[in-house]
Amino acid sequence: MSKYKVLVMRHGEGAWTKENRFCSWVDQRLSEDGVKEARACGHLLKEAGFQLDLVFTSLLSRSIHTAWLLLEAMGQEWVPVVKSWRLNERHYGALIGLNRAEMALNHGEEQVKQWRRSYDLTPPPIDESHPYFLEIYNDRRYSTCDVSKEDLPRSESLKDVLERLQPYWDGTIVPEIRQGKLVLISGHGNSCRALLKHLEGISDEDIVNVTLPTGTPILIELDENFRPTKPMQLLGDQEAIQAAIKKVEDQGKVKQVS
């Protein structure tokens, strides 16, 4: 039987999913599409009676984007919003701001494909010499974090993201729930990926063929000791959400030039 129920959600297409490219920690905003997909997702769970009580975003703007995009669609702009590192996308080290394709094209489909979706495979990390390294790490958001800049992360395994993610899942979501709290992460491809390996028991094997669409929702049913009561849901026209993971998982194959 169900006791707890949470809401995990990848947001909106951002600027950089649009063109393909590894965006990882480089703060990019909502496409147009983005912010489409940010507010349908709002209009549905709204449709479907969900009230929220709090939401959980990573520091990065089209996370957070895409958590007051759907609020202010539910209407419940008021619910509190708690931001945390420890929710960002996966570090993709030196790769961040790469093609994709172009990628899949100089190494193959299926490297690419391990680079992004396997379990403790981490790619070569970033140093100063990088173009975003600047960017990324002279960002005073980084000030904030339980952890010095120092200590931040340079490249990243989904084992790694696991690894960041779930003391603060422990300690602190999981607190608000226990409470009765209906919760919503507006997290990424890989922090949700990582947090649905450890609730649904995902094998390191099985975790490389799963692929979460953009500005879906997912709904997550639990017991008393937070074991899931039932398969994840992915909330929404079954057809259209197939065609957006189609969509995701061409993103590390060669463009076909027709």
The other form holds:
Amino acid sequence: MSKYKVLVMRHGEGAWTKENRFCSWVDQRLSEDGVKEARACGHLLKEAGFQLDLVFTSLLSRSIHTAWLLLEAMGQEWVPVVKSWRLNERHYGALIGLNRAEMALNHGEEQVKQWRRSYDLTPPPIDESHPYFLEIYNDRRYSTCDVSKEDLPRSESLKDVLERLQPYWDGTIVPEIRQGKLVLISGHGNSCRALLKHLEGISDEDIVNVTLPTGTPILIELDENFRPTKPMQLLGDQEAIQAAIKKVEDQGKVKQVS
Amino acid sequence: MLCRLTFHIQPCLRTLFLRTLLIFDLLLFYAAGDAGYEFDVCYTSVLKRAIRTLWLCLDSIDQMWLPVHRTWRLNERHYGGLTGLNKSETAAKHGEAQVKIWRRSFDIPPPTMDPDHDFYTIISKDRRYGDLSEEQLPSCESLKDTIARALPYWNDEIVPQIKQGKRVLIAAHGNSLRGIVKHLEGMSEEAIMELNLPTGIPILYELDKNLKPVKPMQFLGDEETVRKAMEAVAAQGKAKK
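Having gone through the form predicted on its own, I am curious about the other one (the form predicted together with its partner chain); can you provide its structure?
Complete assembly follows, chain above in first position.
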């Protein structure tokens, strides 16, 4: 018997998704398709009758914009939205801004897959010489976090993501859920994966193979000890979901030369 | 321009009001972005037109990450049984004389919104008002009532933030903002009833450490837009009652 329900969603396509570049902490906006995905999700959730009480997002605009689009489609703009860096996308360090296909060509599909999908492999850290360093660390939002700017990550493995996400989940999100609130988390590919790994008890080995489709709401049902009562459900047209999963997986692959 | 002002006035606290927009005004937000306004916290009502106005603004000035607090206390005035009626319908239903009384009165509320009203269920039973007590949820409001429920929020929630030096952006409605303006400027009941804040133009207040305005409200925008807004406000006092 499920005591609690939580909705988790990975935002839709960003401008760099099309270019296959690691976006990470660069504050790219949703592409037109990403906007459409979010709206479609909102309609889906509305049709399903979900009545949200609280929405959590990261500090990145694409996550926030997705939440706004969902709320608008659901006619629930009045629902409070809480933002935290702890839900930010995984920090890809020196790999930020690099094209995935080029990397796959240089390092091979497997290495790229490892960097993207391994649990505790940390990419090389970003440093001042990186073209996106100042854009990220001079941004005022990172002076408003619950850790000092100096202590914010310079690179992360998926394990690192969970380490900075879990206290937020336990200390901020769970208490709200326990009060009976229906929470939606508008997250990113890896922050969602980290959270799901934690909730579903997915092993370090298996998480490598878990791919979350974009723009697909995930419903998690939990008992009073916050253990899942059933496997997570991807909501929506199942064929479309499988296609979306494949799309994400293909991004890491080398383009076939004909 | 603002940098010079802050140099002269120490300490200077700033609060920005945005009257709700029904239509996205591109010029307005371009002006705000151009001036490089930075905020620390935002407040709005629970009505989508104010929330969407705020979202459009935050998107334009690239500060979507700012914390946003929504409250019913910044909602537009509750017009009770008059909700949804236009001027001629109101006059036809209640008579010109009664309409004049309501328009000129600070504390006479319109008729209540009763269960048979088209909007009764949509509004009174809306989930967003689920936490309000029976006393808090209005069935109608005079301007006095609106101000009476808006000001506590200003005093209890917004003022402490301003005193901490936070730069505040408020996206709200004509009458809830009137409450704050009346309070800030110490305006009389007659004076506030005559003031119609222009829509779709940011209104800037610079406050001293006692939260008294150091100058009259400023409209932000290009010269033409600002001039028109100021003229419209000035003309209100001269309009036939």
